[in-house]
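Encoded as structure tokens, the following chain is the form predicted on its own, with no partner shown.
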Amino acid sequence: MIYFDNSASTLVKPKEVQQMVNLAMNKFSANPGRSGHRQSLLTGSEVENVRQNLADFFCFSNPERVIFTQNCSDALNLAILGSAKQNGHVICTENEHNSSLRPLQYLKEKGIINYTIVSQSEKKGITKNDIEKNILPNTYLIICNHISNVNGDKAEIEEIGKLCQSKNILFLVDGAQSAGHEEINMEKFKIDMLAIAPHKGFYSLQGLGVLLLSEKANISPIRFGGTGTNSLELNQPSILPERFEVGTLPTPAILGLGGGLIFVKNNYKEIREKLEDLTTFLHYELSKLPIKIYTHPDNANGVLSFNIPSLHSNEVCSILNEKWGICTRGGYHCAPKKHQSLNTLETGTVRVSFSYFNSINEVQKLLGAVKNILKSSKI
């Protein structure tokens, strides 16, 4: 079996992640922050170490403002719903995932906000100019997908972040497809809220997301319940991170993320180069074939989408899976506006997404399978 669906979730987990998950299961299974006994305190200390390491990784000075969520979608919902302003205006991009689009649509239908979806003028991704010309007097939030999960288009988040700072507008970055192999310096890029998916670029477990909040991001909670603090009060506590972390934390996933951080930091250059090499090689070889490629050749970010003429993307993926044992993803990738811009609303796209653990040999097998499908289809 060859696994090329890493944009959905990584399959192979490095030993650092496996070791930390096993440690969590065998040594740190107490409820962190809920009791005063030794085991709870030890587990809580391990969780706080991961929180600090996340802050360090993203050049962020406030570890108490590193919030653990249910997943990246939950982190984006917290950022968008928690920052909503009555009669406000939000800008997002055509590259956004439904995790951003749907909460925005919910707020719009409730009569709370309006929002503008920005199209990219450059083939490689969203630019500062694309954003700037859509700013209104009541714009309070700009949301930007860093790297498209559909075709790897990359936004100019550093330039957009500086624009947001100059206009005193909150800047939310969806780093689900970039965190772990792209530079994201929250201080340098002027990012106010960063959402990440640990089970992707950090090779950790599913069931955990992270939202990093700058001091400027004064948001409200969207979930309420037990936090282990101020238990006699009916109001949600104001102290962070407890204000946003309701219920028992997923300690195995958090400690697994800690292992993933170690793996990524120790192999960052190699991970980046591997993704570039695999994406570039696949793009170059596919470009020789009579197929449609939707990924710009300069965007070697580990994500590539294509279609075979006369075949639906789901049909191609089914053949790859059943006949060749190759796992890819077809369909719409939860990003409807991106497919509208790519003119793929009828077919979706075949998406190939890499991790550090993929190889050139696996890509060559995929190319052989695509050529076989083309031959069978007489294209």
Contents of the next structure:
There are 2 protein chains.
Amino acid sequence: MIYFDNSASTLVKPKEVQQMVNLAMNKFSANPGRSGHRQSLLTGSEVENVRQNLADFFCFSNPERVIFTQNCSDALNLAILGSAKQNGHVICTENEHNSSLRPLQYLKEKGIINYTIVSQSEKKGITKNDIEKNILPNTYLIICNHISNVNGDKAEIEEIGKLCQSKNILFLVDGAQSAGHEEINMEKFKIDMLAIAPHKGFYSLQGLGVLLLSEKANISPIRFGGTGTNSLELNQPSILPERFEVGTLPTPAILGLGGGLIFVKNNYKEIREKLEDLTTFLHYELSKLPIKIYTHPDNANGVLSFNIPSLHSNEVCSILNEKWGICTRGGYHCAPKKHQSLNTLETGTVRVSFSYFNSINEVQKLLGAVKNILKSSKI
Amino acid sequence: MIYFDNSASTLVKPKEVQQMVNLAMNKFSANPGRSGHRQSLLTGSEVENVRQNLADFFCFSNPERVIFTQNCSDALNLAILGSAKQNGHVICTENEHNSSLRPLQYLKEKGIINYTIVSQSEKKGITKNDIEKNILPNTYLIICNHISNVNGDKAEIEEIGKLCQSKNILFLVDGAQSAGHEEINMEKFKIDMLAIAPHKGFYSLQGLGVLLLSEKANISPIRFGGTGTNSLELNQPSILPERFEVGTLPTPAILGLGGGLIFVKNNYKEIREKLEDLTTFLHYELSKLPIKIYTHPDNANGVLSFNIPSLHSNEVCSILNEKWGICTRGGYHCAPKKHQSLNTLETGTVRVSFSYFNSINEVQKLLGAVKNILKSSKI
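Show the same protein again, this time as the form predicted together with another copy of the chain rather than the form predicted on its own.
Following is the full complex, with the preceding chain placed first.
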């Protein structure tokens, strides 16, 4: 079996992650931040270490503003619903995932906001200019997907961040497909809110998202309840991170992320090179074949989409799976506006997405399978 | 170390749970419900099995209406915020956790609802009559904590459920402290929404809650985003469970719950007997001492609260922890109204909460420690 669906979830969990999860089940299984006894404090201390290490990784100076959520979609919901301003305007891009688009559409239908979906003027990704020309006097939030989960297009987030700062507009980056292998420096890039998916780029467990929240991002909670602090108050406490972390934390996934951070830091250069090499090699070889590639050759970010003419993407993925044991993803990738602009609303795309644990040999097998499908489809 | 804080989170995770979590990291780590390849389908099938087994456990006939959430607080938020009716009235009890009280208070302050907190007229728990006399013409929801996390008081949920059905009022049960060792038959008890905390009574991982949602409970989502279905639609899909499950599911915690369900089903009688025996023994022995017990002797539900006169609960817990290595929880237990009615707003309570993995021998050690503290505090 060859697994090329790492943009949905990385398959292989490194030993650093597995060890921490097993420690969470055997040593750190008390509830962190709920009681004053040794077991609870020990677990709490492990959780706070991960918060600190995550803040460090993204050059962010407020670990108490690192918020653990259910998943990256939940982090985006907190950022978008929590910052909503009556009669305000939001800008997002054609690369956004439904996890940004659907909360925006909900707010719009409730009569709270309006939003503009910005198109890409250049082939490689969203630029500062694409965003700038759409700013209105009431624009309070700009949402920018960092790397497209459909085809790897990459936005100029540093330039866009500086633009947001100069206009005093909140800047939310969806780092679901970039965090772990792309540079994201919250301070330098002037990012106010960063949402990440640890089960992807940090090779950790499903069941955890993170929202890093700058001091400028003064948002409201979207859930309410037990926080282990101010228990006698019926209102949500104002202290962070508790204000946004309701109920028991997902400790095993948090500790697993701690292991994932160690793995990524120890192998950062190799991970980046691996993703770049695999994507570049696949692109180069596919471009010799009579197929449609939707990924720019410069965007060697670990994600590549293509289609074989006259075949639906799901059909191709199904053959790859059944005949060759190769896991790719077909259809739509929860990013409808991107499919509109790629003109793939009817067919979707065959998406290949890599992790550090893939190899050139596996890509060669995929190429062989694609050639075979091309040959068969001509008959 | 003796761990008596199982109402916050069970410490010992049985092998059935640990094995499933490790399988989730090594065999079932693809994203369930996102792609059509074998790895995704295999993981998806495991997730659906747990959904079915949970439905069976609670005598509930709609597995597709078993909704996986971040934690029990998140499940309660979905139930309460998702069912909110403008100008409606909600009834809850003095035993509710902040995870019910705070969403209610939020809705009240937004001018959406009003709510009544019902007091206990009897010593052992909330009765049908306590609820019934507070029903107003616009009451659309009754929330009832099943077993109090403060002192183990137990509500008459079957009678209250039948009352709700006769009045056509939605019935939400907070089963955080009861599910796994108390009978909860959704069909027989006429429960519309049941929220549970798998890391407590099912000995599973932190990072998962569940809301079981009857067909009568036609609620709205509170988060929006990727569901793997209807990807081209900007509105949340209407199909369940996807309508309420946004983003990637916490697969390891779900599969862990699958293991927990097996463990609980295989040891159901023994678990119930153990909790009853330990609570009864502790109650009997403590009642010989000059201390204040807040738990009714008939409520041998695995939770017992007490105080040593003239000592704050946190002080007692601190001595138990430091001098005796015994983990209990002091202060408030996220249930402010219960502390008001127990007259413990100043001191909180020392809470002892058991799991199947505790022993009479451990309780004897606690009793020895309490006697020692009593002796020392007189000096």
